[in-house]
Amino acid sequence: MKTVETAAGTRRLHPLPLRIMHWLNAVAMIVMITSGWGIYNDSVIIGGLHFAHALRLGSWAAESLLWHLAGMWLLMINGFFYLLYGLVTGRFRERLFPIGIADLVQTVRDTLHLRIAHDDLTRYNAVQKLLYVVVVIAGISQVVTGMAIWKPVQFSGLVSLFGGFQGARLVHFLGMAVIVGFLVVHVALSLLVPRTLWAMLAGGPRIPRPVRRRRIAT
């Protein structure tokens, strides 16, 4: 047996589905992190900390709860369509991974010095693909603790692990904190380089797609 490579042409380098994914995701994070602050400011976990009624979606606690149940559901459908996408084409280990420390360490000295531009669009920093790894586990964490302070009867166990039901709101109040800083920097960085921006919108520069191998007899 042989193996032989074949060119596959060319894509996107975002995709139609993903570019889709990525908007329903920003929609869903928008609606649940603006929801739970309304349910938040009715039983707080921070004392002195409430929300400003300009920034909850929702007039009382009951409204934004029935808003937050509804960017759950679009965000977990639609977020486990994201995940399984990114892993079953690959994307995940072609643009988020490997993160090198000394890539790491000199991405966050440009970045202090404001050296951050980003000629490249097809590669992502190390800080981005760091930010991207940590928000995807921050947004699995969110439906988990969020499934748990839900439904604390029903998902008794996972209540448990967090060490009680307080434990799981705190566990679910950081993972927004996580999620909303990651969103003020991807604004920011999407208003400094709008070309990032705009590819996300019309699927940026074409790239090769992977090189497809098939074995033929010899």
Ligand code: HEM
Given for the second form:
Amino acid sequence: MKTVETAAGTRRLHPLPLRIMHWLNAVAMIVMITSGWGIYNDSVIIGGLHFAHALRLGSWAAESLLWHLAGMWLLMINGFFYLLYGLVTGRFRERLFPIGIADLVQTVRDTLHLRIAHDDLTRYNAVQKLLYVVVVIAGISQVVTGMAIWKPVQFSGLVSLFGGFQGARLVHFLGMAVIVGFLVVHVALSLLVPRTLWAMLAGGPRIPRPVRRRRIAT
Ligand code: HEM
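Alright, leaving the form predicted on its own aside, put up the form predicted in complex with protoporphyrin IX containing FE (HEM).
Zooming out: every chain and molecule, the one shown earlier first.
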């Protein structure tokens, strides 16, 4: 047996399936956040914190809930395929890892000095990688806590894992806050470096595919 390496051609930086899933996810997240704010207003967690009518999807809590449950299917199905795609194609390994502490410190320093050129679109900096990993985990946590709140009897084990219904609600609320915080930074950065936005729309530059190794009998 010997191992041969075959040139695997090129592909877009952001392949079409990834772009479709990214933008579907953006729509799903916006539906989930704005309809969630409509539901929240009915029974607030932080006294005095209400979301203005203009920011809510649904004119009253029950209508917001209908939007929330509809958006949930898009978020869950699309999110499932995004995770599968990232794992099977090796994209997560290739683009989001490793995350080095020294790189993190250097990127934070550069950002504080307003050096956010992002010249090389083919590599994410350490802060970007960390934020993407955090938001993916927050998305998964939202689905899990959402299930616990939606069906507390069927998922009673899950509810007790969060210390009860209100605990699951609180973690769900904090997950939303993490995702909204991410979105503010994420959208601001993509507008500051519009080449990245264009690449997420059109695919970006062509880059070599990872080399394929095959074992053949000799
Ligand atoms: C709604 C407005 C949004 C805009 C304008 C936007 C824009 C972008 C852009 C430009 C990139 C590429 C970054 C680069 O090449 O440096 C990107 C990647 C990414 N975005 Fe967004 N995004 C949005 C919403 C979201 C949401 C809601 C999430 C998740 C909660 C999200 C998660 C991600 C992730 C995980 C990546 C990395 C994808 C990968 O390479 O595998 N984005 N986004």
